[in-house]
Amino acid sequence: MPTLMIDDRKITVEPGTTVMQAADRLGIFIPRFCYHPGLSAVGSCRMCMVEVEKIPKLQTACTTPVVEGMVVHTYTEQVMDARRSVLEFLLINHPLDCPICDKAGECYLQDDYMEYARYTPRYKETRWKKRKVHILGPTIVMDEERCVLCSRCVRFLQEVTGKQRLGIFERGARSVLSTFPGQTLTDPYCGNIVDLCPVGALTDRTFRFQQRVWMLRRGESICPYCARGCNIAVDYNERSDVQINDRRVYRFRPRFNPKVNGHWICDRGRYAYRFIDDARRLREPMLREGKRLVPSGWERTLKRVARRIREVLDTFGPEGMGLILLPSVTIGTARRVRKLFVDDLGLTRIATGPSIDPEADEDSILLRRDRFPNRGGLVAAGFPDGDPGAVTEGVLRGWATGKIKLLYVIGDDLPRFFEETSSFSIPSAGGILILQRSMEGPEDDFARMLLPSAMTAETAGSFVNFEGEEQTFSAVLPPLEEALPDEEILGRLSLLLGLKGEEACRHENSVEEEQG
């Protein structure tokens, strides 16, 4: 393997590694516009020029492979002059609109100008005017004057999605990025080109003018909207008041994980951030009084839940109660459910949700047909493997025919969030229906108790994806209003049921510590 020196630091890398990749491993940042580690290197922007000893001209770091004994300098005066020249050329027609640009604060061009240029413009001729607010698709808008023609977006669609929707047209100063005639960006991964754009040329219509990026904090979580379990960054404003600003979370972005999702996420997961502060979120525990569900507080609601469970078990035995645990919950929740309802209460009529919809969309990039994130985690928690659909149908049939007097459902029906056809629906029946979930649904009309639970970004836990990869995540946000994590709800319920198992005792101790 070749060994080289970069800025007087030695590194040995695999054959075929480029100078850019070797520098990144050393933590030496070389500025770039067109280079991205998830795409082919084209060396078109010329911003990554470096000096290599024994080579008379500067070389592009992103396309130059390392060789044994190579000596590279990334910050000589000649290199700095080259970068300043590239920037001066790019800024000839670039508008100076950083104060109103959504990319300000995370823009490569803005950063590089402050690092290298800081000059008074010498260009005296008339600037080229190009289109502003050019709509490329339902979620993507373009400002042609800001584009530096790096072609990252073009290569992403060609190389990752295999769809050639974008191209660079015309020549010289007239060159412009646009869609092919008659085409719009409706592909399920096109949101990634906004992340890839190093300047503010491509922006997200849902994020546009909503927040300045320096007001946002970044948390790390796992996308729960299919069995892939993509790693995501959650950008949120901790000072947002949902009552005033409508939302706390403003976007999901991909977080690099070579084992799971690489550099990308699908648009389905990307725009699911809106569910976190959605108006349909359950915000407080509710009890049915007559025909209405009324807010009742956690203590009163859970006492009612515990009393109804005890009444049914004492009268009809474990056969009188059914439980459906949807694979949208964490492994920790699944284990607590098993401890409480199987080991302590002796339930036998337990199901783990619908089967995988064979007609749901799936592709070879990321999106999985299974819309639930944790079927593997439920198996790891001790629930049976295999097709759960028949068991769930059996529990729902028992509920509809009156054999099951109390049905407790835990977890969200995630396909319903996207208004997809769901095979999971709870029929109306005369028994006691208890729903523990985060969003409203049509079953609320005949539920006796609603227990609002936290969403994935509001709780900690782990999922096992379809490839058996277990991924742990932490809570990014506090639960919305009075919602609680599923494990917290079940811990409180265990106490009220008089179960002094290890988990209940641990929860009791934590409550006592909180109360001082």
Given for the second form:
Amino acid sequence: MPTLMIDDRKITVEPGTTVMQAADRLGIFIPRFCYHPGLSAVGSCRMCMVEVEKIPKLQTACTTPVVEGMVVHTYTEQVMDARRSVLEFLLINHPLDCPICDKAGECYLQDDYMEYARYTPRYKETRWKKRKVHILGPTIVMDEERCVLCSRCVRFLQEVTGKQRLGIFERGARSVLSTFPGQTLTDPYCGNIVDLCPVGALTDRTFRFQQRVWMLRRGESICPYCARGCNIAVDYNERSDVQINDRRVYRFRPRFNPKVNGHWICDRGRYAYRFIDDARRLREPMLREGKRLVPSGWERTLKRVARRIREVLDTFGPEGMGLILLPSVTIGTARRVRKLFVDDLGLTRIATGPSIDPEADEDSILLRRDRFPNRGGLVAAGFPDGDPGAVTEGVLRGWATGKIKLLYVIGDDLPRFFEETSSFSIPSAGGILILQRSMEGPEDDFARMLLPSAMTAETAGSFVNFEGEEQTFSAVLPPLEEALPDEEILGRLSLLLGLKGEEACRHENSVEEEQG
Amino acid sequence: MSIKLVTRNFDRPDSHTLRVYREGGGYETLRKVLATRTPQEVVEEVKRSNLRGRGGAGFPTGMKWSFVPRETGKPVYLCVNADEGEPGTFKDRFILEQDPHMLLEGIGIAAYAIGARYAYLYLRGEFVEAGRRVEDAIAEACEAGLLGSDLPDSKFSLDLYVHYGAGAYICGEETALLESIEGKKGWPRVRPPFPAVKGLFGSPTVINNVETLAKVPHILEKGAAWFSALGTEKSGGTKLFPVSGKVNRPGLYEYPLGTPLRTIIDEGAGGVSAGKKIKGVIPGGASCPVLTADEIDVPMDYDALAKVGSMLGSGAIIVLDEETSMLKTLLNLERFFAHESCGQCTPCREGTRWIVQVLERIAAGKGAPEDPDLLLDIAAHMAGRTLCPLGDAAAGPVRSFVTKFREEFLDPLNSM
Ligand SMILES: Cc1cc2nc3c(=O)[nH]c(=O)nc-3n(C[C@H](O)[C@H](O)[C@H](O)COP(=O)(O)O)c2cc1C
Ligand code: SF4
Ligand code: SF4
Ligand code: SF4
Ligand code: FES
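Swap state to the form predicted together with its partner chain from the form predicted on its own:
In what comes next, the whole complex appears, and the chain from above leads the way.
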């Protein structure tokens, strides 16, 4: 194991480690464009040059393997001169777009210029003109003039997704990044290249011109859209007013976690940020009055739910009620469901949703066919392992045939697994459907009560992913309007059911208790 | 005095045919080497000969061969660099056209020495005639049982493929060449790893220039001591010198390394044309710093040229007379580099274009007093800081031209 010195600090690393990796481990930042820890190192931008004692020329930290006894300096005159000159070179053909560039505020070129360059411009010639708007795919647009030709995006597609979609064409200063002729970027991971792009060359068409990044705050959460449970950053604007159709969350980006998702997320998870303040979110508890669902406030709605549950249990016993708990809920919620409905009320007709979405695809990168984030957590909370769908269908059959008088469904996205929404239609014998979830759906037509739950980013809790990794997260945002975290809804319900021994709900997102 | 090794058959009719090559004892050395020497012995012989690479960098050939790890379980490749594209350089092309069999014999010996079963000859795509001659020669040699698989009576076999370049100078850079053979864009690779360890298709690879390999049969035929004695202490043998520019007899001349530049110009190329005086000489192809008239007594070998701040490079001598505009000459060279920069690394991609723009502005009569220093500064920030040597190649001429002929970069009228 070689030991080396970087800026007078000693570190011992595995053979094969590069100077850049060793410096990163020490927290010594060496500026970079082309190097990214998740991709191969090509040593092309020349921004990371450092001085290594006994080697006359500067060396690129990203490609120089450490050797025993090496002494590296990252802050000498010569290094600073190199950084300044690489920036000067990059900026001679760079447009002055910062005021209208989405990357401004998190752009390597901007940051590095302020940190290392600040020279008096010497370039008096004519700047290269290239295309400002080149649509590369449904979600990605390219500004050729801003590109620093670092090839990160090219390498990402090649090395991570295995697809050669992008290339750098032409030579010299004429070089330009583009898709290969006739191709568009539709790959299910290509959103990552926008994050990867160190400058504003690649921008996300859904984020373009929406927000200045310094207006956004970063929260941390877990993606709930498959069994991988990728770690995400939730970028939101605190001051957005959802009442006037502002959205709060503007993007999801990956958070590095070597054990779960590495550096990336898939586009399915990434673009799910739009659901958070979507028009289809359920915003308040509703009760059916005749043909219409009417906003009724938590107090009234939950009292009605409690009363109906009692009635059914008193008349038909626990057999009369069915429960579908989807693995999109947190472990805390699952435990509470178990306590309330199994331990206290004795329900037996309980299903946890089929594990396989017939339409889902799975790949060897991240995306899992099981589109729920917490199947492992349900098992941990005492629900049976694996539900091939038969159990769920059994419960639904019980509902359709009128054996189940009251069906309580917790979690989103159930109907997608069944051929028709009509699985939920009210059986001729009548029946009470209670839906507790975040988004509207066609089966709302059959519901007697709708209980709006908070989405994952509005919730604290934990998920266990398909590899058994338990991941805890806290709430980034308060729940939208009147929505509440599932755990809190269930806590209130159990109080109304008059159950003893139930801990008082102390969810950090709890909105003020309603009066009355 | 001129000595003919590589060029010895050039004047003979049909010098490119197997018949003529064999009349002069061709392929006898390969046969003898295969029968009597171990690969290790061949490497040692070449080491002792002080043969240095003729592709530009002058790296000792025997040493390069000895870096190839044995028994890695992977194939070893030999790549023949026939991409000759540097302005002023026209030596490998003559070998390919006039005596391809000499090259093939050298390839055979080299492949045997490094244990290569397959070799690629990377040929500049524009060399149509050379390509035809080489392919014919390969066919002839295979038919005669001299190359190919299943050679009679031998543990050695070699398949040689000709791979045509598509017009990029950078593909002559050895790692870009490998990328190109692999079917990728010709972007130089970062080193380490070096090709000897991880080269073509991830396997140990030796890349040698055409002239380098054409020298090899002579070394094995007459011995390392004889070859080495032809040159200087550290650089053995003869060198091909393509001479162009303002001389009476532009052409290709073969001289021992260490021959004074002036001798090659005067004796070989017949002196400066029209009785003019020399203003400067580029001693080794476009990328080599220019020498002034006072510096041309320098012996043409790697070390002596390094001492005067230039390089032997490919050995291409370009003579500039007193009427030549140094501004226009440099602009011409830098346009070449800006056009051929692969664009991968920042200082070369941006620096070459910037240099051209400044030079064009001076040439248009809009120069500023600070321009010479600006040019020197741009070049200083490219030199030694790029991914491959093309950045240095572009910076070297700027530094030498602007330093040595500074006044021509101030006032365009003086340089018409
Ligand atoms: C930009 C560039 C272009 C080059 N072009 C050639 C070329 O056309 N032919 C050649 O033999 N070597 C060329 N070289 C040198 C090769 O990289 C390499 O050093 C050489 O082929 C090694 O062979 P040698 O050791 O026999 O000289 C070039 C180098 C650079 C940096
Ligand atoms: S688009 Fe961005 S990531 Fe891709 S090469 Fe250009 S600067 Fe790099
Ligand atoms: S792989 Fe799964 S968890 Fe990860 S981002 Fe995609 S949908 Fe979300
Ligand atoms: S120095 Fe020039 S040619 Fe070489 S890698 Fe860099 S950009 Fe390409
Ligand atoms: S980060 Fe090392 S060369 Fe680009």
